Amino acid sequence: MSYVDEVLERVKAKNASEPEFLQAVEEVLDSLRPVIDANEEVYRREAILERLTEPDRQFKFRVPWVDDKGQVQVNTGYRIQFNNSIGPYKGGLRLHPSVNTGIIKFLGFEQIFKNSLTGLPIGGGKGGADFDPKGKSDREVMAFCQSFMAELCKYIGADVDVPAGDIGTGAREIGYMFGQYKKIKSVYEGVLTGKGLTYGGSLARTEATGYGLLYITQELMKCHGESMEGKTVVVSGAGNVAIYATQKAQQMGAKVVTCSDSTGWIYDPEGIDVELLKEVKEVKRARLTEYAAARKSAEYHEGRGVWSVKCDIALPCATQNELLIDDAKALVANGCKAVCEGANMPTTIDATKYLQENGVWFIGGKAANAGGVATSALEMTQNSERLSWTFEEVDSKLQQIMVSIYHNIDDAAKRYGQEGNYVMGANIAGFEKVATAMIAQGVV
C-alpha cells in the first residue's frame, strides 16, 4: 500500500464523523500522490502526511451571553491551530449554526495551503462559534463577541495566531472581538485582521477576496487566450465575496447574471445592479425578494438554480458541497469555459473531476480565493510596521500576489506532466512549501 493510501486509511478511522474534513484530506492528498511517490523515503521517514493532517492543537470552549430578554444563552467555540511551519496561524472567525469540529478542521486545513501558496509567512488555523448573528441586535451580537474573545484570547497574538473575519463575522464582530481582547490583554497589537479603518484595519480588505477571484480569473483566461470583455458569469452567493467578484467582473467588462442566498436566487439579464445589491444585503441585511421587487428585468426563484443559466465563467462564492454533479452537467451542457471557486470548497469531488475531464478550466478555492487572507496577512504587515497603505497599493500587490498564483500552480502541473490541473497544481505548490519547512525545523 502507498504512503498516500496507508495515511487516507488512518485519517478516515480517525475522523468518522467529520466528512467535510475527510473530503479535504481526501482531495488534498490525492492529488499529491506524484510528489509523494517521488519522495516517498524522506516524506514516510519524517511522517510528514501524519503531521500535516493531525492539528497543532484544537480548542472547544463553551460561550455564555445574556440576549435582549434576559435570557443566558450558551454557544460552543472553537479555535483550531493547524500548522505554524511557515509563519503565525492565519484563518478567519466563522459564526454560524452548521458550524462544528468537522469544519473548522476542514478550514483550517485547507487553509494550510492557501496561505502557503499567498507566498507571505502565514500558518493554517480556523475557528467560530455555532452562533448565528441573523436577527440579534447590536448589543447581543456584542455580548457574545465579548464572551467569546474571553476565552479565545488565551490563544491568539499577533505573533503567535491572527484570526479574521468569515461568514457571519464582519467589521461590527471584528470591533467588539478586538475591543475585548485590548481590555483584557491591556496591548495594542494585530491580533485581528478585517479591522475597521480607524483602528488597524487594511483598505482593500473588503474587496480583497471577491477582487481577487476576478485577478486568478483574468489571469487564466488571458493565458488561454480569452478575456473578460463581453463574456456573461453567474456568480452564486451575495455576501462579501458574491458582491464584490460581482462588482470587478462588470469594472472588466463582463457581464454577472445571478446572485443567491440560503432561500432563493436572483437572475438578471441585464446585469446585476451591485449598488442595489448592496443596499439589500450589507444595509437592509434583507433577502433577495426585496432585490427582484425592486428592479424589472430581475427575476427571483426559490432554491436553487444559478448553476443552470448559461454562462461563459461561473463563480461559486457561497459554501461549501453548493455545486453538485447535477450542475457540473448542466454547466457543461451550456458551454462554461471557466469555474473559479470564490468559496472554500463549494464544488463537490466528482462534479471537479467531470468539470475537469470534459474541458472547463478549474480552479480550486485554496488558489482562486486567496486573496482575502493575502489582504489580512497585508493588514498584519501595516499593523507590524504602523504604517497605513492606500487603497491602490493593497489592490496593486493583491493583483501581483493572484498573478503569481496562477503561474505558480499553473507551473506545479506541468511539472508534474499534469498540465491545466489546477487542482493538483495549487495543493503541490502549496504543499512543497510548507514540508520543506517543516522538515527544516525537525520534529515539532
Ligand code: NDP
The other form holds:
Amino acid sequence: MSYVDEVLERVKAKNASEPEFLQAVEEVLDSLRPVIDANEEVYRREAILERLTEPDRQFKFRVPWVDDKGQVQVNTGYRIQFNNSIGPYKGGLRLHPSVNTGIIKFLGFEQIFKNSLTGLPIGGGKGGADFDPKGKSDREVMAFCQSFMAELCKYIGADVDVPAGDIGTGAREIGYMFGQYKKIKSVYEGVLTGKGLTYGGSLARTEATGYGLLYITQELMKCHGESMEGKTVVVSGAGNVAIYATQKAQQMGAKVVTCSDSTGWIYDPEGIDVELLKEVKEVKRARLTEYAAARKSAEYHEGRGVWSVKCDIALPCATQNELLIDDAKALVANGCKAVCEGANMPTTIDATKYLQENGVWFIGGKAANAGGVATSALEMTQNSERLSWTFEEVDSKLQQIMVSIYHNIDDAAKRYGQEGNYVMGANIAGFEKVATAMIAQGVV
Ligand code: NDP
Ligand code: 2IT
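Now that you have shown the form predicted alone, what about the form predicted together with this ligand?
Now the complete complex, all chains and molecules, led by this one.
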C-alpha cells in the first residue's frame, strides 16, 4: 500500500467521528500523491504525513457566563494549535452552535496550508466555541467573550498563537477579547488580529478576505483571456466575506445578483445593494427579509438556492459543505466558468471533481480566501513595528499576495503535469514549504 493510503487509513480509523476533518485530510493527501510518491522513502521515514495530521495540541474548556436574566450559561471553548513550523499559530475563532472538535480540527488543518501559501511566517491554528451570538445583547456577548478569554489567554501570545475573526466573530467580539487579555496579562501586544483601528487594528483587514477573493478571481480570469467586467456573479453568505466580495466584484464591473443567510436567500437582478446589505447585517444584525422589504428589485426565497441562478462566476462565502453535487451540476448546466471559494471547504469533494471535470476553473479556499489571514499577518507586522500603514499600502500588498498565490499554485500544478488543477497546486505549494521546514527542524 502506498504511504498516502496507509496514512489515510490510519487517520480515518483514529478520527472516525470527525467527518469534516476526514474530508479535509482526504482532499489534501489525495492531491499530494505525486509529491509523496516522488520521494516516498524520505517522507515515510520522517513520518511527515502522520506529523502533519496530528495537531501539536488541542485545548477544550468550559466557558461559563451569566445571561441578562441572571441565569448561568455554559459553552464549550476550543483552541487547536496544529503546526508552527513556519511561524506562530495563526487562525480565526468561530462562534457558532455547530462548533465541535471536528470542525475546529478541519479548519486548523486547512489553515496550515493556507498560511503557508500567503508566503508570510504564520503557522496553523483555529478555535472557537459553540456559543451563538445571534439574539444576544452586547452585554451577554461581552460576558461570554471575557469568560472565553479568561481561559484562552493561558495558551496564546503575540509570538505564540494569534487568533482572529471567523463566523460569528467580528470587530465587536475581538474588542471584548482583546480588553480581557490585556486586563489579565497586563501586556499590550498584538495577540489578536482584526482589532479596531484605534487600538492596533490594520486598515483593510475588514475587507481583506472578500477583496482578496476577487483579486485572485480577477487574475484567474485574466490568465484565461477574460475580465470581470460585465460578468454575472452569484455569492452565498451575507457576512464579512460575502459583503466585501460583493463590493469588490461590483467595483470591478461585475454584477452580483445573490446573497444568502442561514434561513434564506436573495435574488436581486438589479445587483445587490451593498450599503443596504451592510446596514441589515452589520448594523441591525437582522434577517435578509429586511433587505427584501427595503428593495423593490429583490426577491426573497426561504431555504437554499443561490447555485440555481445562471451566472459566469460562483463565489461560495458562507460555510462548509454548502455547494453540493446537484448545485455543481446546475452551475455547469448554466454555463458557469469559475468557482472560487471565499468560505472554508464550502464545496464537497464530489462537487469539486464534477466542476473540474466539466471545465470549470476552480480555486479552493486555501488559496482563494487566504487574503484575510495574509492581512492579519500584515497587522502583526504593523503591531511589531508599532506603526500603521495606509489603506492603499495594505490593499496593494494584499493584491500582490493574491496574484502571487495564483501563480504559485498554477506553477505547482504545472510542475506535476496537472495544469489547471488549482486544488492540487495549492495543496502541493502549501505543503512543500511546511514539509521542508519540518524536516529541517528535526523530530519535534
Ligand atoms: P460571518 O459570520 O460574517 O458570516 C457568515 C454568513 O454565512 C452569514 O451570513 C450566515 O448567515 C451564513 N451562513 C449560512 N449558513 C450558515 C451555517 N450553517 N453556518 C454559519 N453561517 C452560515 O462569517 P464570515 O463571513 O467571516 O465567514 C464566512 C466563511 O468564510 C466561513 O467559512 C469562514 O471560515 C470563511 N473565512 C472567513 C475569513 C474572515 O476573515 N472572516 C477568512 C477566510 C475564510 P446568518 O447571517 O444567518 O448567520
Ligand atoms: O479562515 C481564516 O483564514 C480566517 N478566519 C482568518 C484567520 C486570521 O487569522 O485572520
